Amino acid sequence: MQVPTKVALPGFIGLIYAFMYLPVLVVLIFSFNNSEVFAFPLQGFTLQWYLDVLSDARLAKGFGITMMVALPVSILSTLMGALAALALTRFATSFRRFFLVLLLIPFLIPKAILAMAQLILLSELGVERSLITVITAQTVIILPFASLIIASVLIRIDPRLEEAAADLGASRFSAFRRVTMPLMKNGMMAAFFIAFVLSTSEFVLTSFVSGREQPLSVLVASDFRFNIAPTLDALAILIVVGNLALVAIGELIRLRDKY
């Protein structure tokens, strides 16, 4: 008996986010347990485990190294990828799919493969491990989300509309700053956000090329391996609110813009 696609779509789509955010609820109730131990039934309500994070020097000095990195990686990713998208979707060459498919084999490489062909790069040159490397490598890695999602806001853009200004008077240039711009705020926007979001939750890369100054989620995995404690749930969810609050920041800059 078939069952009506009215009926089963909403379950499997039920389905789909219970799998997603289940794991993210547990952590949620074990942040708040007022016990060392993960396991049910709940020793009572605590909120000391948010205590000891927001008062951990050592995670505090690992949030403020993750800035550091992340923001000129989310500006670096989101120029470039800019760039990158234009080239692809406003350039008529005849090596716009070979620019492509390079621009997307940091996409398609494992990290760990990746990761390690620059560490041995950065070995080769001699340039000692710091913030610089870890910017780098994670702009490499971060660069086709970036492109791929401006692109596809630029796809969408009628090229008559920069036409109609060229015929209107203007330079080429200031057709770009008038027309195209305006327009593809919102993708670069987006471009930004994503990319903000990636550089702080990466880790594999970032293991390989950074130096003493290690981002946060580096100190996070470290701490995950030789002792699972209830702050690191705590850290897990101020982490999960930071970027929602992230994410609404943009939506409502996004809603503004628009009317």
Given for the second form:
Amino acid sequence: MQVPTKVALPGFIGLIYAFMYLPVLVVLIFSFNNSEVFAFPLQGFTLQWYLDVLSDARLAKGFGITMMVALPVSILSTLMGALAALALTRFATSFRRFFLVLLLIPFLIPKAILAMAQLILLSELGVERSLITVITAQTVIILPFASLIIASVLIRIDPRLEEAAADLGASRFSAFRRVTMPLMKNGMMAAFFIAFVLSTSEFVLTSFVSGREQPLSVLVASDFRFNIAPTLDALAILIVVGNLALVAIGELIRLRDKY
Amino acid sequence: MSRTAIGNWLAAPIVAAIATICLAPLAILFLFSFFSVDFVNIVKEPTFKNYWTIASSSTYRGLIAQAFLSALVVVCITGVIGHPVAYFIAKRVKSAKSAFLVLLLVPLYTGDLVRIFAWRVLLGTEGALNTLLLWVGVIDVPIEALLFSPLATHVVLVYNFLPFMVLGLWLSYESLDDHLLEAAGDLGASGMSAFRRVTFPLTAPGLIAGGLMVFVMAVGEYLTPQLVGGASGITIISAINDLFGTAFDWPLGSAIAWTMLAILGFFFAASAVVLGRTNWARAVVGGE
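Given the form predicted alone above, what does the protein look like in the form predicted in complex with the partner chain?
First the chain shown before, then all remaining chains and molecules of the complex.
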């Protein structure tokens, strides 16, 4: 490669990463800015917006509901993802190609279309919209992510380890419990955390199938349609920080014994 | 029990779950697309009326074409930007490779709404970018076209989906043999010609995989156009949305939704055919 690209390429990459972080940075700055409007020059430092968010009872209730959804969703999608990943990587499932496509379908269908389809089915069956419908809907769209994360860990495990265990007299179940299970545990933990984050930030499907109990993402969306206030800034930053902490934990667990 | 039988038993609950929560709703959506509406009642007698309405309405045809064209534009832009980024991470970064990838994915975990909100703050007429430029003295009047324009929509869509494109391309670049590029150079190919004749074809599977992900998400996107696109923010998805909400014409909404799914299905099939010819796709699916 010629000399200019040596400088141009890292420069371009720097710009792209700046582009990716610019919006988050702007929200961060204005969440501490002592003014109702988002405008430069900045008006001084304040924690007012954070205090407002933390003392808002309505948002606190929404946060509670988000947690009540996210916990079962991440447990269910992790367990189901583990089954799917095992079926994909460890066992010669007779319909593997079909199974892989099926697993990706919830990701490939536009969420708004899936949401409306579910609404019709629910109304035809006479099922009330509730947290249960939110949990099932979210689980199925997060399942592809959970499955692929766990499969990415399983695919690196040498199948000869299980064979060796079998040769040494372990039953198939005991070989699974004592060899495969400990090795896939980290993948499941990572999938759990990512699923948790995806569940808390999911909005489109959730807004369609949630009933009277509305999770945080739906509350924030209705606030944000009517006015853009610095409290939303503070809330956004709190959500980002919470999500990042979870993702970081998940990534650390997944990468811990990669090498 | 044989390994195959165990695999089938493991897969069975997953197949059942996806069938009930995802495929059954889509099936009933399909059924509804052949019904019609009489004031507030849904008439359950088969008719092709809805599909005829779509075919004869220039508004719906235009919105459908616009959804796919706009998604294609986003795919192209993310592809052009994504190539150097993926190349850089795969071939130039020696250590901390995973840090670069994770850093690229981090903005994704902020959630749709937080991201759109951030762009509103950044691009508004009274927003951060305009007031900064005014304050510094670069401009005298705020640029109104920053927000609520098709340009704003596309900037945010590219922002949202770029990481997916980079991921797809990065996988391809990781498996690209450096010696091939050296050989092309030794044989007298210029940088551009080596890219066109060696790198681009060999990373095409990544481009297709990443492009397909971006395409699907961009076609189904309605929040971003609605919240940052202003008057240009009407999309086919928001039109379906209205038919299910205020307009109460579920059958027509279902028919448009299924038209979209059918066109998407065509793109999936085409991509699957192209991807199926590559070695790594066979390795993933395995068994052949």
